[in-house]
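Single chain ahead, by itself, as structure tokens, in the form predicted together with its partner chain.
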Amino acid sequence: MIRAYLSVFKLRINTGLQYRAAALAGIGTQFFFGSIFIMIFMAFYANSTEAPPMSLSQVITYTWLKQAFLALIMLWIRDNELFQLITSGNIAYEMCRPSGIYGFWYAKLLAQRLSSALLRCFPILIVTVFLPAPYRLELPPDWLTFLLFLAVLTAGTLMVIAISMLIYISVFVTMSPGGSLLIFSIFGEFLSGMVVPVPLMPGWMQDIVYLLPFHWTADFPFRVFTGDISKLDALKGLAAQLAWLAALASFGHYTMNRALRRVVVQGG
């Protein structure tokens, strides 16, 4: 079972790692963002009266850590081809696979993302250590730092993929992917940070965020690796994105038994 899965994985990375020359309009693409992003922050940072809650250098690192590994974690990344199999009715071969499809479209997009953000974080990463004073990602404060953060941005991907789960899920259900894609990556991409630092955000908006899944995605590892969060912290939270994973893992296992259950394949 679990080989199948693996060589499901293999292939796919194969396949993503072919694609060199969009990685690299990628990867300038995301220098480009990444510091129109600084420049914005720098310009708000500038005149600031009182000491916010994030210092700059720390919303920098943190900004090109967001672009570096967009790939991991963005929530409107889609593989059009699992939404093809459910809207024109070729969801009924996959049905006579041995392997229980949650686990096997869950171990390809998980291959998709990784083999796009592989080919990607090295390259910005290491640039931007590099980089001139204002710009530069400041690197974590020790190694044990760095494990953690690997640790939790690991679970975090994880993550991302089960909540991405669901919007194929669902769907089953509206037939045609746009809406619930574009929903959920839009409160997602928010809710994770994205947009704004969660530190950054007004109190009452920040109790909402940490009631909800998206922010362990992205803001918690990237907060990690800047030395924001203590390495207490960090294990604490790594449980609690453990937790969640599996709460979401098997509520997308059960959703998608129900929803298979249900599916009438049109015509031959």
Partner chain sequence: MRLYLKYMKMIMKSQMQYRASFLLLAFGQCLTPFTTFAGLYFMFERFGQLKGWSFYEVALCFAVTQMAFSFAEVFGRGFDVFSSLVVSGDFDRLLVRPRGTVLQVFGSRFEFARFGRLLLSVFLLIWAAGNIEVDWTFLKVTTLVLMVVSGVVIFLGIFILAASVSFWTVQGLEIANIFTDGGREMTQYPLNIYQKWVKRVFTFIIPFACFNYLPLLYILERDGAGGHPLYAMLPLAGFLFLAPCLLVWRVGVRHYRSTGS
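The form predicted alone is what I want next, because the block you gave corresponds to the form predicted together with its partner chain; please supply it.
A lone chain is what you will see next.
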């Protein structure tokens, strides 16, 4: 079974790496929006009457990381082929496969995001490191912090895939890909700190955000990179990420199995 998942993962990676022109266009767009976000934060910091909980340098680094790893962490990135399978009834062909649908789709989505991120992240990171202060991306304080960042970013990406799977599973009930995607992406993007870093939110809102899984996908890894979160807290957070990942994957398996038991395919 694992070999089937690895095969589809490799196939999707190779397919995704062929879209270099689309990636180049995406890099230009991400530089544009990154610059806009940074100018907004600079205006906010220049007129702040109190010392913000994150320095301007940390927020700028946070913003460039968000742009570089957008393909890994955004919930609105979707595979329309999966939506088409569900709404058209062609899910019947998927159910004939000898492998489980949850693992098969999980491998496809993971490969899709990784191939897109591999094409886009390195040019953005390399260019932003050499920008003049205060616009440049600041490197992590030491190698251990960088290794912790890679670990928590990996766990965060796996969590994003598990949450994305819930979007596809919900379409079995709603039959509305646009509606499910809109709800998850709007709330997920805000609660993961993709609009405003979580430390800059009001205290009452942070209490809500920390109860949900979304901030572990983006806000937490980026704050580990900037040094806003200590190494000990990063290790504790990694354990929390793995616990959330196990819970989300288990819930996804359970709901997927229930949804597949109720599938009715009509027609020739």
